[in-house]
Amino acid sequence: MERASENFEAATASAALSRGLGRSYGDASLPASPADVVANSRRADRILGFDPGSGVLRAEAGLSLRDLNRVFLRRGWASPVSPGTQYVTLGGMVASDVHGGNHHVAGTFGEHVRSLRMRVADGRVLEVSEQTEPELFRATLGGMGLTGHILEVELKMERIPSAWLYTETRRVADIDDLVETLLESSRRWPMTKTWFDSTQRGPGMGRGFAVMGRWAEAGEAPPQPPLLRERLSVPPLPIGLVNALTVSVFNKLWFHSQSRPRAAIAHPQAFFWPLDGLLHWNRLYGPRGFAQYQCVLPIERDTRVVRRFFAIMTRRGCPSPVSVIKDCGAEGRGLLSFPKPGISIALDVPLRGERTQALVDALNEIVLEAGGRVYMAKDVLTRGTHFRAMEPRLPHFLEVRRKWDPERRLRSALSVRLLGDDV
């Protein structure tokens, strides 16, 4: 049963899990059992306070990043970290400890969170911070909602010179060029990301283009603030349009459209959240749907592990139009936060039953061997054995969870799959 209310504190009483807008790729916001009560925060979205002197904002957990942007971008403030969609809530951003293309300079979202108001498993409502309950605070950053219901979030916003982006784009020829460009750009730019052609094999494997950006200075940007654009919507489709042929054609066209280096002033929606412009874009995958897969590989300039990863991906067939590599900086303070120094690789994986499970298993073997990890916020196919082997911080997290929730009252389908919770 799902319970939504403007009084989110009341809604979380006896609930086994909280969720926001329901946009998780995987099973993090799904109940462990049909009998479990899930508290929905989408109606608890009020801004409770903002100090323009310090940039500190306090808001209810259900406030979406989109609504935050509507209010603050035109006023010269932005979330210090933006994931790939605006359709996330502050509570979800904390629970997933999201990151963006500026992770190498800004860290995860949790690095900017000052305090949380939470309902813990025994029913108490607490103010939780590094000063009051440091272990619980760190376990909650990236803890996938398993340490308590997040009711309110207090964070420090980023002052920006304009609401537009200055960007530069350049093509990369292969994996070596891609990694070299990404690492070199990260030393000079606060925001970086690369797209690669997941269908290309042979010498051009890993070809694509890199995009570097920063907030535009007031003199560079248009005088008017950017408007959030109207969205197109994909209707329900009887079959998927994403397959090896269509993705190969799309990727070739997309790659060749970026033939020359270019500089531009970009709309923030186009830079940070391009898929938000196409509502229900997931329907392009048809009734069988897709899964996202994202991992981090702790490399420097040694691209051999990336080559092995790409070789498995292309050999087994992974036609992904959305294939992104980002640079990751230092590990965050969240006990299960995803990023660590290296590069992250994100893919859309069309669901094809056991073939898809076998692909994820094979990719996870590479990740495990390299000392990397998968991103729980997007995962739905990683096996518990793989996850536990990848995550040396897990015993610490479980110790904190045991202290605050010895009976594991707070649980999800993800915690059943990865942590062995009872259904």
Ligand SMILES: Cc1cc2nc3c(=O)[nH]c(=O)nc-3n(C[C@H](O)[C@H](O)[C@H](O)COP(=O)(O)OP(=O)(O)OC[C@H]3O[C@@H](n4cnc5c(N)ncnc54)[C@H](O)[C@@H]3O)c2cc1C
The other form holds:
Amino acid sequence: MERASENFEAATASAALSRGLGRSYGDASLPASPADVVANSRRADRILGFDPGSGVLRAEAGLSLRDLNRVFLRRGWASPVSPGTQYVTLGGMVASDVHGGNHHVAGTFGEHVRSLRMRVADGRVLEVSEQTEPELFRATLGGMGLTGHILEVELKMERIPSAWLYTETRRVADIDDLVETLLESSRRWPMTKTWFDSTQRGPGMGRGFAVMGRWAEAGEAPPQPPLLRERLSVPPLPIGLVNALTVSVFNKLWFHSQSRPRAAIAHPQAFFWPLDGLLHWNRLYGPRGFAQYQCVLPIERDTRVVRRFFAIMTRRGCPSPVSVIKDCGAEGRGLLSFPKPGISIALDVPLRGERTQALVDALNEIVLEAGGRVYMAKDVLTRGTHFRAMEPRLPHFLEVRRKWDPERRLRSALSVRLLGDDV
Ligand SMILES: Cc1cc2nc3c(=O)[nH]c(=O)nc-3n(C[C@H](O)[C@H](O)[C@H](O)COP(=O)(O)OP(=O)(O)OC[C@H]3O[C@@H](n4cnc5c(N)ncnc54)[C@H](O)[C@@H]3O)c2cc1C
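Shown: the form predicted alone; wanted: the form predicted in complex with the named molecule:
Following is the full complex, with the preceding chain placed first.
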């Protein structure tokens, strides 16, 4: 049962989990059992206070990044970290400790969170911060809703010179070029990301393009603030349009459309949240749907492990139109935060039963061997055994969870799959 209310605090009483806009790709915001109550925060979206002197904002956990942007971008303030969609809530951003294209300079969202108002498993409502309850605070950043319901979030916003971006785009020829370009541009640019052609094998494996950006100075940007555009909508489709052939054609066209290096002033939506322009884009995958998969591989300049990863991906067939590589910065303070220094790879994986499970198992073997980890907010197929082996910080997280929730009242489908909770 899902319980949504403007009074989110009341809605969380006796709930086993909280949920925001459901933009985590897997089972993180789904109940462990049909009998569990899930509290939905989306109606609790009030801004409670903002200090323009310090940039500190307090808001209810259901405030979406889109609404935050509507109010603040035109006034010269931005969220310090933005994931690839605006349809996320503050509570969801904290619970996943999200990262963005500026991770190498800004860290995760949790680095900018000052304090949280939370309902913990025994029903108490507490103000939780590094000062009051440091262990609970750190376990909640990236803790996937398993340490308590986040009711309010206090964070420090970023002052921006304009609401537009200055960007440069250039092609990369293969994996070595891709990794080198990322590492090199991360030293010079606050925002970087690369798209690569996941269907390309052989010498051109890993070809794609890199996009580097920074907030545009007021003199470079158009005088008017950017409009957050209306969106086209994909209707329900009887079959998926994403398959090896269509993705291969799409990827080729997309790659060749970026033939020359280019500098541009970009709309923030095009730069940060390109998928937000197409409502229900997930329907393109048809009724069988798709999963995302994101891992981080802690490599220096040694691209051999990335090569092995790509070889498995292309050999086993993973027609992903949205394939992004990012240079991660430092590990966050959240006990289970995803990023750590290395190369992060994110893929769309159309669901094809056992074949897809086998692909994820094989990719996870590489991640495990390399000392990397997968991102829980984008996962639905990782096995508990793999996850536990990848996550040396898990015992610490479980210890904090045990202290605050000895009976494991707070749980999700993800915690059943990865942490062995009872259904
Ligand atoms: C197109 C797209 C692009 C994305 N790009 C990125 C990216 O670049 N970087 C990145 O890090 N992530 C990215 N994501 C993932 C997304 O940012 C996270 O999954 C985010 O947590 C979703 O927020 P939500 O409000 O929809 O949370 P939900 O999906 O509803 O919930 C996510 C988790 O947060 C918990 N939660 C939600 N609200 C609360 C609350 N009030 N209290 C306690 N727990 C709560 C849930 O229990 C669940 O475990 C992307 C997702 C999409 C769809």
